[in-house]
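Just one chain follows, in the form predicted alone, and it is written as structure tokens.
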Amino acid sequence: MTGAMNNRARLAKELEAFPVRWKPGQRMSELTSLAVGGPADVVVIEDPQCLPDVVHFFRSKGIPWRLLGGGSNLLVRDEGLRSIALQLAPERNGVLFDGPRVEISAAASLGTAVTRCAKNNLGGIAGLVGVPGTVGGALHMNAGAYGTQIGEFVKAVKVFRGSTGEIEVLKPEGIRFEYRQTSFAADDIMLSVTLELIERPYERIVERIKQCNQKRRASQPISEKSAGCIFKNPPGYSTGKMIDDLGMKGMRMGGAMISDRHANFIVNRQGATASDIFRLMDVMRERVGKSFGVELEEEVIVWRESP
């Protein structure tokens, strides 16, 4: 113990050459919209332009990392994590404004940057308003609702790969979104996103904000502790209703139980623990092989266990 204490000071020190925050032994359930999760080391960069320093220094030290973004999509193990957490700081002036197109730092928050949007009269992305998360997340797995997807939009992204440890600019015919996924590798880190928005009347968009609100209050456990849709939709299927159907709703494991507002969200309702929710996800999957012959693919960001 005193040994591993005595590493966590020495690296402390040295990260004091970056313009970064170091929070040792962080609960991940402080972090994350489940509020579950073990302790992680956890670094957040001040300045994105030092990513590619950092990186480089936990690698010469051979420390293994991942990036944290919001924390909005994302179950964490209740063993935490022997990597470093690396999260990026919001950016004072993260939007910035060019006629229709827009370039948005990828540690803003998604439904604050589709408000900005709106008042500058730049529309399309209405129904992204009310998706938890950072923008830089819904572009890495090309976030979407009511018929819109950030993809659509996408006319630039700078991007820190992790493979080459340089931070390239990419134009959309290099990326590839597709429903729920992109080409991004794991450890590419979103920068900043630049897309190109629809030009409307600022009482339009929020008319059409207003809607996607009011079916997202319907039909979603909004009040509570989650981290949206746990499961992707199988092409030709509904997962909500698929678990709906077989009267899943309202089953517990622990403190975890599915939402009775929309089957395919596990709500944290009662101090319920990683291991708890993998139970019940592991009920859903597998009475939705047995009775559909469909094989659920997680939506939800699993760290399961370190690198």
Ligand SMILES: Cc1cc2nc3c(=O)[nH]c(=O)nc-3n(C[C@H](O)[C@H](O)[C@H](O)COP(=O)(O)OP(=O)(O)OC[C@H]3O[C@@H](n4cnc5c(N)ncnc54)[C@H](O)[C@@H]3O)c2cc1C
Given for the second form:
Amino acid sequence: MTGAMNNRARLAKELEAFPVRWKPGQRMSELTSLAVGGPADVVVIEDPQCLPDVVHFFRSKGIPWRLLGGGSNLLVRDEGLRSIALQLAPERNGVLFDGPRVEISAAASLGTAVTRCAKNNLGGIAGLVGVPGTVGGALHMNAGAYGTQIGEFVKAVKVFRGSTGEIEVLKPEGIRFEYRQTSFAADDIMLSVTLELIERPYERIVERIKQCNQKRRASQPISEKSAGCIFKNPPGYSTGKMIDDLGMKGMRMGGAMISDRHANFIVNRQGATASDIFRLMDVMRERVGKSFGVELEEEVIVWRESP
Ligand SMILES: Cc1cc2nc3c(=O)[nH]c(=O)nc-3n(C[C@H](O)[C@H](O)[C@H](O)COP(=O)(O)OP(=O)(O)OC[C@H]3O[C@@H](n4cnc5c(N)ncnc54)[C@H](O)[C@@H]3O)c2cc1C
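Beyond the form predicted alone, can we have the form predicted together with this ligand?
Now the full complex is given, and it begins with the chain already shown.
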């Protein structure tokens, strides 16, 4: 224990050489929308230019790391993380307009970016307004809602490539965007994206934003702690409908419950633990498999590593 503490104190001292904030022992339950997960050491990158040096530093010490966005699609074990959770600090000028194109920093909030674009008469992504989290997380996941996926609008992505240690600008031809899945490598860190949007009057975009917000409020437990849909929809099936048809809405494991509003959402009702959620996911997977012959694939990203 004392050895580990000494190591962390030494690490904190060494990190003073970089423009980063060291936040040891953060509860992941406070950094994720599901509000579960044990402790992790967090390093906030204040200046993205230093990313190659910081990653090189961790590599040279054999310290694993992971990239934390807004934490709205993450499930972390109760034991916490052995890896460092790297997080990009939001930039002051995170949204830059150039005609129908907009460059947005990866740490920016997706919802805020959508409304900033609307104010500049740029639409097409109004459907994404209610997707929580960052632009970087949305890119990694190819976030989508109401017929819109972010990948459709991407013209360039500035990315730090863990494999080469270099920052590159990728064109859309070099990226595969699929349903809640992309070809980015696990150690790619998105720094910014250039989207090409559709020029439209502000009032029309706001009308669409209102419609999408209304639909979301009517069908999802947006005021509760969740990570959105837990499982992807298998081709030709709706996971929510299958779970609903099985009468599983409202089913509980400890403090975790299958939402009574949307059967593909697990909500943290009463101090759920990650293991409550894992147990509930197992039952959902098993019953759907048995009744529909379909294997459910996780949409939520699970950081399963042992401490
Ligand atoms: C109430 C609710 C509703 C939701 N509705 C939707 C919806 O309609 N559609 C939808 O698609 N999703 C939805 N989600 C899920 C979630 O909001 C999205 O997946 C979101 O895009 C995740 O972004 P994040 O910044 O929170 O990423 P995180 O949860 O922090 O991370 C998710 C993954 O992205 C990676 N990542 C994050 N930032 C970067 C970066 N800069 N570079 C490289 N990798 C990165 C992480 O390493 C991790 O693998 C919903 C979630 C909630 C809680």
